[in-house]
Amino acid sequence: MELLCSSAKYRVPTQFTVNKTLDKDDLLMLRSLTRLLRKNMWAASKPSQTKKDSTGGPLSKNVKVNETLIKQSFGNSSDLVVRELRVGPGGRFTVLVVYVDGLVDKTLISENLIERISDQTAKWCNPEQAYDDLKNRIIAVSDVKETGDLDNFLNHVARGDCGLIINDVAKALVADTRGWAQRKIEEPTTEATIRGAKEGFVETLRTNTSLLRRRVKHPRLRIEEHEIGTISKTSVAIAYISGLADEKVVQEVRNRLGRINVDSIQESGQIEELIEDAPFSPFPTILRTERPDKVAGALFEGRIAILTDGTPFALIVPATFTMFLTSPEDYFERTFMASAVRAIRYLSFFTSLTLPSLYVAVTTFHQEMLPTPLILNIASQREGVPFPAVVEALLMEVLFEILREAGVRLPRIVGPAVSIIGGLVIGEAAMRAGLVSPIMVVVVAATGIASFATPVFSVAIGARLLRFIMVLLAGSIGFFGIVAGLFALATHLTSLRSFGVPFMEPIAPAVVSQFKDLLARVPWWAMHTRPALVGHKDLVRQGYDQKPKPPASSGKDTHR
């Protein structure tokens, strides 16, 4: 039998001699082998982007050769600045200053590099002496590195560093002179709170790590930086507290980031999709946030944060379902108010998921479950509506989602006004035209408002998508369809894992010690331990004698 494996450029015949009739297992094996051969041949035929763009090799001792290679590598870009300085006795030595305009602090380069180098009158005997003098005495920049590799030198310059090359020395100095324009620290737009910190992450990685350092003032805070993207060279940092985070989970994060092989990373959402446990689940298994206080709180529990240069959103792993329904405000307000608001939030999530389907099931199959005056009122409102309840619900939900998306995409000044006015106009017009009933408009509006109470957008949108499936199930077999849908959803959620931690913990598996921070939150003085499955390296977070103890009354008014 002849197996032909073809690709864009290759067609390789491979001979297999078979002396028996192929059974099902043999056919499956051959099919797997065919896919493997095609995959390997496609990978071999695809040119390596890294090799194609790489100049490679060590730096030359000839400064003119280095200058030519640098300009060719950057394609003679207009923002590349290459300046030649003549220093030493009679201008004997040539120093090449290389940087990218817009990524550096020009004042720092002028005063601490060019001016100090130009003013030198030292009588250097050889280029090595001049190189050492530049490195150890002249360059007035805090972080100076040396490299002998051209690729490494180019990468540093592309990041915003300033490179210095001296003639007759096959090494270069790289000074940290980064100083590009950046957005100032502001209040997060997606996670606003009434009480708590009013500063959020920005698009600069080093600023974000400093925000974490300000909240975790301890040397046990570890920040490991990785580079992802063969072209973009995006800096990605892993942050955790040594002794609290499980080293196995930290290593798993390192491994998953190390397996990423893409051309570019522009946002943490790309990393999230490349390392998550359940890519086809409607619910995320990695928590994202732009609040430094939320990340710091997760680090104190033994979790790990992933910060990406170029985006204000950080990723937190391992994540559990309950984390997506909590807000930083829950831990800053007093326990009774925080617990009440959290309970409302859980109720709102369940409402946004099931309210339209409950209405469809009751009006279609289970009219006897409502009081007679109420069902007669609903029936009178639906009189003349040409669609069944399930079509009516789907129609209104689709219109509501279109209005919500339009409000998000429009300019910020007119977006809210258009979404509100559009909802009122379309709802009123649909009722007057007899396309929908007034009660359906109320149900859809209540569902939309309930969905806004979910703190994390990615979970809210998952509930919005599942809402359509629940409506279809309710329109097919009533309450039995709703129960089957909820049972399937619960089964799916309990099967999920986030970096080895059950997604529904502490509900499934039940961890009784963590019920103190589930539906309600106990006072801070009673939260003695960290989450058991995450912070097991050091469970105790505070002493057991933190309960306030006001002085006993002596029977006399001491302030009289």
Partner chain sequence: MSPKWLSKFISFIFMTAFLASTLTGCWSRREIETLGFVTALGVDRTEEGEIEITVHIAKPFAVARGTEGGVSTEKGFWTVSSTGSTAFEAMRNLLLQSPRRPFYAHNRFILIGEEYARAGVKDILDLFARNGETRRLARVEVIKGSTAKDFMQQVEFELERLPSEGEEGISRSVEVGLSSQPVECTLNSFLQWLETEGMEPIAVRLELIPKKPDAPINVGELLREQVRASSKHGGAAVFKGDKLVGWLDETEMRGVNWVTGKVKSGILVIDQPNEKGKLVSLEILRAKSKFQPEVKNAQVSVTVKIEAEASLGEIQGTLDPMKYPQAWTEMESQMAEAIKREVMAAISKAKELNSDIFGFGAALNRKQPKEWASLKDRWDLEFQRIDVKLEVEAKLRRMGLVTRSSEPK
The other form holds:
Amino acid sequence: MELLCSSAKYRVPTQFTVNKTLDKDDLLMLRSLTRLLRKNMWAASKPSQTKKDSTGGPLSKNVKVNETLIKQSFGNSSDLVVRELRVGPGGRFTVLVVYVDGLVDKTLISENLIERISDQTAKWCNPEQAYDDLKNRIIAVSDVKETGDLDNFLNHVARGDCGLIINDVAKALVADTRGWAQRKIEEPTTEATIRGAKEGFVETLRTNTSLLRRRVKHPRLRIEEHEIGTISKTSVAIAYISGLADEKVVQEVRNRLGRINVDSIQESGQIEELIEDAPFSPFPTILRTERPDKVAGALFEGRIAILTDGTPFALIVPATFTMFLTSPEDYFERTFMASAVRAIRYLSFFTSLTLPSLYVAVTTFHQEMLPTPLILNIASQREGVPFPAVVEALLMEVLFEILREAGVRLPRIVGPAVSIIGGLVIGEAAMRAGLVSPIMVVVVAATGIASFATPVFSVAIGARLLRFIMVLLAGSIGFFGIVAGLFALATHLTSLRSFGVPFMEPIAPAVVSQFKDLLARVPWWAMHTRPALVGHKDLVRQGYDQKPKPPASSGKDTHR
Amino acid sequence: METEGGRISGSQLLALLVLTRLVPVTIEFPLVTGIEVPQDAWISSLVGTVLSIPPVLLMVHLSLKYPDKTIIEYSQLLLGKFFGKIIGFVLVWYWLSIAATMLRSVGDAYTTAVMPETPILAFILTVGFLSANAARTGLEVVGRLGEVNMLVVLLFGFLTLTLPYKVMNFENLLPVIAKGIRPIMLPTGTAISFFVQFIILGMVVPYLNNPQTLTKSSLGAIAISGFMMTAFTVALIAVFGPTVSSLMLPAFSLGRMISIGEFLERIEIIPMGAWTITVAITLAFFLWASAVAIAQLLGLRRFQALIYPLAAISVAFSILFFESFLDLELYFKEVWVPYSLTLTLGITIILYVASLIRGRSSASEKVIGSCHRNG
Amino acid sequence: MNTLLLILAFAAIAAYEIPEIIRRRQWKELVVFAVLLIVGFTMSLFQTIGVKVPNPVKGIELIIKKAAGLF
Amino acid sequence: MSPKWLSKFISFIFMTAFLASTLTGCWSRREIETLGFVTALGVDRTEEGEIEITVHIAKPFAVARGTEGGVSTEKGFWTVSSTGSTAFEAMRNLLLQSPRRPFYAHNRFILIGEEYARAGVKDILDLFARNGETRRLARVEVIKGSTAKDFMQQVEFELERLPSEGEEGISRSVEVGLSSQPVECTLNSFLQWLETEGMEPIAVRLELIPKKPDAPINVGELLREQVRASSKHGGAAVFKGDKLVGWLDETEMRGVNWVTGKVKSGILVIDQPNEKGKLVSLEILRAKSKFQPEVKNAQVSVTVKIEAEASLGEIQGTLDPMKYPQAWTEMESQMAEAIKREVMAAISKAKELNSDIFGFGAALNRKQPKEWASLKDRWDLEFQRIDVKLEVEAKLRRMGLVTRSSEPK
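Return the structure block for the form predicted together with its partner chain; the form predicted on its own was the one displayed.
Starting with the chain above, the whole complex follows.
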């Protein structure tokens, strides 16, 4: 079965090493066999998809026909280069070099292909021999595949491979000459840390997998590549460590990815929406990150990463709520500091969710809760404010969201200016104009800052939305409303699952062994086990009794 | 096909039982007993806790005889279809009446103490809706909610107990049993009558990860909730002295006494919120039990569809049952104890005796039973 | 107004549950669901429009008092 | 849209409409600026027999630090009274005069006029215990020689904007520094005392100290400079049942506190052992006491054990304790005597008023419930002939930073 899968085009192109020539019938047969054997096996085997694509058929023996077919298929696109080389003794042979300009490393093509083909073909006698020679000797590129299928050939070319067709042979060679302009590996902009690796994913899948491979140098790291999107043909890779990740979950990921039937994938966000467990939840059940160290850490816990070509954001499943409030730094900083920071994060998540609603509830329903001087202070500030507190809170919150959105979208240079103008001028002016009370401004600002303290932004967005609902609840029925809202939220969160793992996992259901990494992060020498519900395949993470101690013969002996 | 697919752990069951038990404690315990000698209330709660261990152990023992059947199923097995179903319906009625009572006490507590102008329906409906929502997601989620919230509730309970330390006077607890045993007998009965609500564990046993934890969970729940109840009573007597018997919402009043250094004042609404959550979870638990029970009685495959109608019925009950808060308190004082005690203990004893007779008459019963269960 | 709200609430419950039950073809469930919902609805309706309904708690109270009188 | 989503969507809309219409009624909503925060409340009975409620309502804009940073010279509160046949009605009738709804959750003082207190306070306290808005920790204070209304209209403190803050401050320092007023004299404890067998309630005694007795009282336009009167705390109002029966002065009240073990600090003045006519002040540092009632041969006796520590605070005349150690012991015994005097004064006053404010009866009940049961009906008589044994252990611990007082050459 393994062979069947790999020999069809389901596997990663770079591992495509089949010596037998495949014609279309073989492929069809294989395909149906595969389907029979593995009903849920993935992606490209979708019948509708293949049918829609099939423009060609087998390659022709005639070079001219091939050339026309290729050009037609690309609709004479200007970036398609079809170079016709006349080589061999007396220029008897015609070699077509086909590639897409901009996707290939041109130096590689000219030095390792065209130059060598022009120089070393003097002894060619017949096309078959020329083809073998070309394949086995001349092409100085590490990864060469052959295909007899026009579609397959075109797919390769469209991905940046260089296709070579020789006359009178109904097969073509594709050499991996991919090379294009790509962003440098930089520090991730959305998840900055103080301590820890400074590299982040880039838009190229291959680079990203290499970043992972460099962190997990073990053959058990599996990277399965798939193609999603009937037109965009985006490469999507599943990475996991076999033996740590639950095979059932891996299969579930494969299935869900296989179910995707869209024409294009531009960002992992689309994949996220297409495979997540709770599409209508305000909270994401899939963690996204652009940090390779975070992904590697998740892999070591037995989780699975989904990398998508064209975006630096990788997805991690199964994700739990606590992961969203965790930064890789937590694991590198000293344990007390890390734990304290984590507590602050939980606090700020809660603050960003409930602070405005608490303000509204206290000022409109439960005035007895605050000490007298404070309540008089608030009352004097509310003096002359025309709106009820709930309207005031909603107004300021909306204003704040607008400011934030404006600040994010504007060019870097203008952004801060907007924030300053917005924050200072509008806030101050609104206060002076008596539209809002100063304490409201304080509340909104504190809420805003608290919401920035969440390491993963997508979960902060959830809190951002819910905050408005909480304010409305608090405004209508006070603290009871807040409690009701929180209870509904708790019900929702505990009923969520991410790829079979309860979303609130270490908290509900309570997994005592995992409290070591919940609010407090225990020192590394005490983190013996992986998360129980994710990494149950191989629970023990490390050796016991690793607490560092000073050498037994300490004291004066060492000073000698 | 199973009506409920989820499984809960022993600690989740413990949490649910504790919360079930804490509801009456935290809001109305010393009052509902109608105690004549207020300073002895804590004794009756302590004695009640201890005395409730045998009946609960009997329930546990009975349930463990049929670890993969709910009380609804094995009562039919033991007493035959007809009588078994009658017992099943009686239990459903019992749970629904508890649900209605709890809903009503939430509503009355809020309208009495916090927001007198708000119609009681606003609270009842909200809590009913929330718990129906939770119950519909199944036992698993209810169990998890219980687990998380038990910690929150215990924390707030503990804070409410300890923060009014300034106004506590432990001399109020003396003299102990000055007027003899008689006056504390009825309150002790009340204390036991709240523990026999544990009959609900007959619904949970088949859905436990490990049924063997049942004994531990039930005893743990008795211990924790008994401790909380006694501690609450002690704190209440220390703070309020003889006036405790006049308090409508004793625990809530305790929250009103909190005043710490000009900074924390009258945070009664926070324990009140924790209590509301407790009620919501307990209510979800009872709704779930009633729905599953009905589903099993009538041979339905899905209980989820029944949750909302049952919630609607208990909301209607909560309005119908009691005309005023006085009615509710009188119900607890006069009707609840004999009603609850005879019903639950009666059912337990009948079933237990039946199981003994069955066990003697045919030793092979269990084998047949287990085959049937597996089928 | 209150009656309208009541109908709205019960309609919401029905709209939420019934399609799901029908899709699963659980006719028995549908019957039980409908019976329970109608019971709940009539009880609520009687309370909203002010029809006196016998109170079961009073019944229990009566039974208990009678039973206590026997001993 | 598939039918599944459709049904969920429809029910969601229904449910939202339903919840929205039930929940957004905003019944109990009260915007903070529409509330008048009552900081003190007084109760009297008018000549017509109606109940008169007087309240201090804080003016937030005058009290709080404004955004401009300046402190306004405006008076920080408004005094207003209204009447009604019950207290609740009178409180509600305040709405006729106050543009802001009086809000009682921040009320920390229940002031009762002497006349009203003599007629019994139980009925008014019921309201405060029953209502969810009022505080059970509000202090109960009785105004000596005046009605609550008069008191509240005149009282004001130079240092505080709100009289309630001033009263709170004085109260706290009297409790801690002088120990001459009842500790924890809240509504909660008052109600407890009222219900506890063998114990009578006490309350804080308040007195008006007029500044300019001849100046006319113009309600409403008092400015900060025209402070009319301030108040004096200390001492206690003694109740019998719920009726006021008499007063304890500051010394007597400390006597009560000596017995009940609530003395925290205070000054004891004794004779200077070395020089006639000169005095020494001792500062009480620490005090511990406990009392044990006992019934023997139908005679109730109470043993009060007091341990007190003090330091030398001030010496008049010349005295060097380093040179005359016997003066030290003499001062200690004088200190014990002073304490005894205070306690005996308190006990004789209590006996005179026939009110068991110490809780001797309650203590007896705790210790010997059976004996108490037989005594309780004639406790009034028994209390009169109760035998108090005092054991005072007084210690002088420190003498401050100098040993002898300066001697003129």
